[in-house]
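First comes one chain, alone, set out as structure tokens in the form predicted on its own.
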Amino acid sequence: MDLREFLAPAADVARRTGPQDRIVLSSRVRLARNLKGFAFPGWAKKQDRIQVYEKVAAAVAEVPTLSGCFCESLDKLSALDKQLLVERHLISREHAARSGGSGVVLNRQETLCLMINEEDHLRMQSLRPGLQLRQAWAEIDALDTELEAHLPYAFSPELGYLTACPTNVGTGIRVSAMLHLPGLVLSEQINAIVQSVNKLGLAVRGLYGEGTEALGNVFQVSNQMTLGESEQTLLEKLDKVLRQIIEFEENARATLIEKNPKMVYNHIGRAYGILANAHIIASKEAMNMLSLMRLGVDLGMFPGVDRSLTDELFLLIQPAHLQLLHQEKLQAEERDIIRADLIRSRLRSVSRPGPPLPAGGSTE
């Protein structure tokens, strides 16, 4: 089964919506587990993590939930295939590094991956578009109780699940949201909410997750503990910290446009113009520049724009997905022109930007 004719095209992907997703872009549900008997991927011997990823493999063929899905050895795929697996958050970077005995497995929806052989034998994750904890849980607490009637978990009546990385032991359940956060930014609050949310014992990333910086005003927020309490007190802790900052990220966007519209003027006007008339842009500069033009819809400065344009080209203008769109394989100064191209293109029927609507003043 090839790759790239299973994943969804970006503009469904783009088209994809949830609760509270202005500012929620996804949210993810994520389990590790290990098979007993085995050592953990980084300790075992390459044949040990092959077996792991037959067993593994096998499993997934008699679980209803993942019937026709996408399973496959990361070595039978291109380190482009790997790319476009990580720019869509469906594998780790750390997991798209591995090869042989390592797989992934992910369903049509591309609500459902498996990571096989990561840090992990064996993590599985829900992703849902804006904000659905719940029923990310929901759906991967399921797919778990099929795996287990087929795999032999390493648990512990004392610790709960056993995993490579202590953090991980109990439940090994790691709960997190991708949230889009320019207000905060903008108005200058973000370290402040960081620190209060880290205070809180969860963590905030960037883009990609640990070790990455928050490209496009996007931060990921999730919890760093997983002994000690429940399944759901770990939901409900973040789903209520989640939702205080996008009470917090609203007031700063109404804020800004009662206080200082000039400046929020000055800011997506800028990006739009740059994005609109650029021959060269790398991709850090595109998608810091299309967070603002995302705010700008989101504000009612681009009448008629949809948000899934800019939530498209975010997704196209990464490296793999815009490689992908040429048979030729590209340089980084040849991806900068083609990136340019592509918005230039994609934006020529978008006017420029209106005066922001009154504060709290949405399309939607």
Second form
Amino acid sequence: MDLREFLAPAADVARRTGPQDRIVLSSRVRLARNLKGFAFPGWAKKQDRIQVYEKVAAAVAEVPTLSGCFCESLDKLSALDKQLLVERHLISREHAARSGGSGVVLNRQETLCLMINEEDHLRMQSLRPGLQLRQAWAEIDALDTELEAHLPYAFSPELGYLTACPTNVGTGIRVSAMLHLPGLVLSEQINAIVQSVNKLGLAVRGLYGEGTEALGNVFQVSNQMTLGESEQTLLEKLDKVLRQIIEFEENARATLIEKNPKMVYNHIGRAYGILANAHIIASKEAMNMLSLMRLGVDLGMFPGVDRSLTDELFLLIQPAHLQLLHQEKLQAEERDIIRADLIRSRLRSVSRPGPPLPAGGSTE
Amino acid sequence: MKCCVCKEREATVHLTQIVGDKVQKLDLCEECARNKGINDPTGFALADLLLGMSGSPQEEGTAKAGELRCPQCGFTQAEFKKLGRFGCPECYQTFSEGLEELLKTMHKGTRHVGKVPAAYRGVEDMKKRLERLQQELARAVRDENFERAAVLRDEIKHLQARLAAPGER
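Switch from the form predicted on its own, shown above, to the form predicted in complex with the partner chain and output its structure.
After this comes the whole thing, all chains and molecules, with the earlier chain placed first.
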């Protein structure tokens, strides 16, 4: 099966909507599971990893929820394919570096994605647009229950699901959401928020997870503790914190517009200026500018422009997605030119930003 | 107060981490603190520190008794210290000594609460039942109801045998 044919076009991905998606880009619930009697992937010999891969792949084929899914060993995927999956947040960067003996499973709707032999034998995740933690949990819980009938999980009544790293033992769950927080960044409140979220035992990470930068003002909030708390309790806790962050972000935006409108218009206007006129742009700058433009769309400064425009570009300008549009292998410098061309052409029909809609009238 | 890593020099660096309602403390000497890369006291987690901690009481104990090795996968304590990960599910049993302390620094609790696979749900029920039967047996013995006690004893034996083979369906 060809992964590139299987994946939905970026335009479709950008049009997926969910509750609170003005601020919450996506919700995710991940479960870590391992098979009894096999060494964890990091310690197992390649033969054992292949055996685990085959066992899991066979179970995947048996499970009705995953019928018609994409299931492939990583040595059958090109580096570009794997990078595409990373840019879509379907697999981790660590997993993309793996090859034979590891695999990936993806359902048609791209709501379920399984990594076989990542840090654990099985890492299954459910993804949803917007704030939908409960739905994501319900979906992955059901899949996990289906799979456990075919796979003998390593489980201890005292310690729960046994994982390669003791930081994941117990429920093996990681509940997370990706948030777009330009208001909190512009108003310089983000560090205080990150610190107080950390104090609650939750982690705040960058765009691509652990150890990555918060490019484009995108932050990932997730639980860290997995032992001693039920999935439900964790879910409720994270949901509550996320709703609070959403409120803080909305307040930050409202306060900025009220107290310092020129600063906000300046940032958004300049971002538009660069995006609409640049001929060379690196992905980092492009993401940061697109983030500001997205804020402008949220504030009603680009009448008639839908958020899916910036969201699609956010995905399309990533290195592997750009490469996909071209036959020959692109060098970084060429990518920066092609990226700028793509953004300019997409923004051709977008007029310069005006003042926010609620304010009404034009000052120009 | 002595440094909790080298246990030789006086501890002058005192760290406290509060996560939720849990307080973790660590007392280090300057040299060990530097070795652990502590210059920004806000930018690290105590768990990471403890994971890579050398000369902890458990390690001294096992070093004397020869290197502890997992019978299932051959993973050693030293490798766990280095990698912070286990070799196989059995390692949780092999390296159970000191594990609870480590888990305490990482998690809310040290016992699993939450989803249980169907294959083990019976086990949980059996355990609860076993507890109840044992209480009942004690009561029967106290009341000198030996007939009842004999029945209970057989049932407990039966349950214990089934529990000895967990996960079997």
